[in-house]
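Given next, in structure tokens, is a single chain: the form predicted on its own.
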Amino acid sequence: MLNWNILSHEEAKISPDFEKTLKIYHDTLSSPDTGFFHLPQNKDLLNETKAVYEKMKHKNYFIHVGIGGSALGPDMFLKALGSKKGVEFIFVNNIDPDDLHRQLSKVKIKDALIYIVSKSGTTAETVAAMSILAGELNKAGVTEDQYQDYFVFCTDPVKGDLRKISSQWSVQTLSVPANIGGRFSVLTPVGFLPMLFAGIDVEKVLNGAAQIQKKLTDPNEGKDFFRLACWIKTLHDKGINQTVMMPYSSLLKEFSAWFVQLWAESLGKDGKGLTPIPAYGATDQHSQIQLFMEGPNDKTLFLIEVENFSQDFSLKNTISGEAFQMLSPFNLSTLMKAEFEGTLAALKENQRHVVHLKISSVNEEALGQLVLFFECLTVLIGRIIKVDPFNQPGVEGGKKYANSWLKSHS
């Protein structure tokens, strides 16, 4: 089970209206409008996804087309847990022509499933990539009446351009529930279909999320969670408005990227916010940790420890040299543990603000726990600092001006 511990000289300050805010938070989670919190119990979405998978599981390539929350979560799960079935995954999550050319050069397009993920069905980057991939299919001799054998859509349950196109092309379509925003959507068909193709046990992912769901809402066990949120708010009010996510695992590097979108897009508005910074250990001990350790003390750091690695290497050797012989009695995982503990102690000594999180290993249950934990923490922080954690007006403004630019140059 995911555990966390605050290492800081700062005490959490409970604001006079915290009980009121807490009630708003509980009402938010219990509301049917907050769909992400209820996903562990929604088995229909997984069953629908499994039915699509059974029809398309013969494909050798999985091309996932989406941007932001439509891609970061699935990519994070695949990078963390790997593909156990030999399917090659391509994530088309940007509009860089050079990168897309390089990606498509590796794919036999007629052996590919193309998964188009866009809740609105109008996301410019996704529409562009879909247009290109349809053209690639045409070059390979695939006609529009055959698209149903290559495309699967994931979009709004009832509306949007992809719904209309799916009817025209007879393409199988999965739903992103209307009450779930993109950055909260990884535990829906957005993430389920690529997970199934990779051989990831989705039931275990949802079970992990259900475990943390129960823990966070328990009247007693939930107290530490609320204390954590109050502590972050206390620091926020003192100008400590940057948040570092630093898992000690290369497999969780993309988890930091997923967290960055969740935290920034949910909390950065109305002149408020907590700027997220991605990092991972032990690599960033040789770069960013210098700033985190001795730079401005304006950061909260989440350090994630992995207790057990599934693989290990002995460092036993006969190479001359003090550094080699010092490590010779140990395994590689022991060195990672030593570096984690050393960094933790040094940060504490320098009076940095640290949350030590611990998972048993990088597996399905742990990722399910981490995802729901940080989604809930994000919503609670949003309520405490009085911003809406579910909208993204700043993102929409950029889209509007991009569309205006295109129209002026057409």
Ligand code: PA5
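Everything numeric here is computed off the predicted structure, so don't read it as measured data. Numbering follows the first chain given and starts at 1. Definition used throughout: the rigid core is the maximal C-alpha set that superposes within 1.5 Å between two forms. First, how it differs from the form predicted in complex with ligand PA5.
Once the rigid core is used as the reference frame, the Cα position of V387 differs between the two forms by less than 2 Å.
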Second form
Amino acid sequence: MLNWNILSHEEAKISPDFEKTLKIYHDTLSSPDTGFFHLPQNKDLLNETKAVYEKMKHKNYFIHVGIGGSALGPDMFLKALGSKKGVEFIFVNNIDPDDLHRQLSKVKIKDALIYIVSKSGTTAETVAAMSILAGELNKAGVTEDQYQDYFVFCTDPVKGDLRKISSQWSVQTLSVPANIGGRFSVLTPVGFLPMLFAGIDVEKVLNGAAQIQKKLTDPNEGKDFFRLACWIKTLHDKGINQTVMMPYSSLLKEFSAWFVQLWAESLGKDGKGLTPIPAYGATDQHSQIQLFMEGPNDKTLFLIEVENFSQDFSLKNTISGEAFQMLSPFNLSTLMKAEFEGTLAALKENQRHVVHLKISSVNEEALGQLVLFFECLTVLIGRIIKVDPFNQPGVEGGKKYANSWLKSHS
Ligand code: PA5
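Alternate state requested, the form predicted in complex with ligand PA5 (shown: the form predicted on its own):
Whole complex next, starting from this chain.
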């Protein structure tokens, strides 16, 4: 089970209205409007997704088209747990023509399921990729009346262009519940369909999320969680306003990318926020750790320890040289453990602000736990620093100028 431990000389300042704020937070979570928190109990979304999967499961390629919250969660699950049934995954999450060309050259388009994910149904990057992929199907001899054999959509239950096109093309269409925004949507059909194609056990993922749900609403453990948020806020008030996410696992590298979007897009507004920094160990010990250790002491670090790896390698060897012989009695996972413990101790010695999180292994349940834990923490910090964690007005400006640039150049 995921657990966490604060290692810092800074004590959390618990406001005098702790109990009142805690109640507001619990009311926020239990409100039906906080859609993401109730997902572990929503069996309909999974059943609907399974029905679509049954019809399309003969496909050998899965092209996931989406951006931001419509892509980062599914990508994170795929990179962490892998594709276990031999299906090839392609994530089209940018508008880089060279990259798209390279990715499509690996795919047999007529053997692909194209999953278009866009809550709004109007996002330019996703719309662009969908029109290119429709064109690729046409080149392969597929006509519009056959698109239902290739496309599946995932969008708002009633609104948006994608919803309209889904009826015109008779394309199977899954819903992102209206009260769940993109970056909180990985435990909906957004993430479920790619997980099913990958052979990931979605029930176990939801079970992991449910365990965290229970933990956070437990009167005592809920208080510990609230203290963690108060501690982050105490540091934030002292100018410690950067947040490093550093799992000690290559498989969780994309977990850091998922976290970065969640933290940045939810909390960075009204002149407030905490700047997220992605990292992963042990690799970044030879890169960013120098800065984290001895640079400005303005960061909170989430270090995630993986207790058990499912594979291992012996380092036993007869190569001469002290560096080789020092490692010879150990396994590769023991070296990872030593580097994790070493970094933790050194960060503490340097009075850095660390949260040590531990998961049993990189598996479905642990990922479900991590997802719900950080989604809840994000919302709680949002409530404490008084920003709305569910909107993203700041991304509109650039979009507006890009659209008017396009119009003036057409
Ligand atoms: O988290 C969010 O809400 C955003 O990052 C969106 O997911 C992203 O902008 C894509 O939007 P849409 O799903 O409407 O295409």
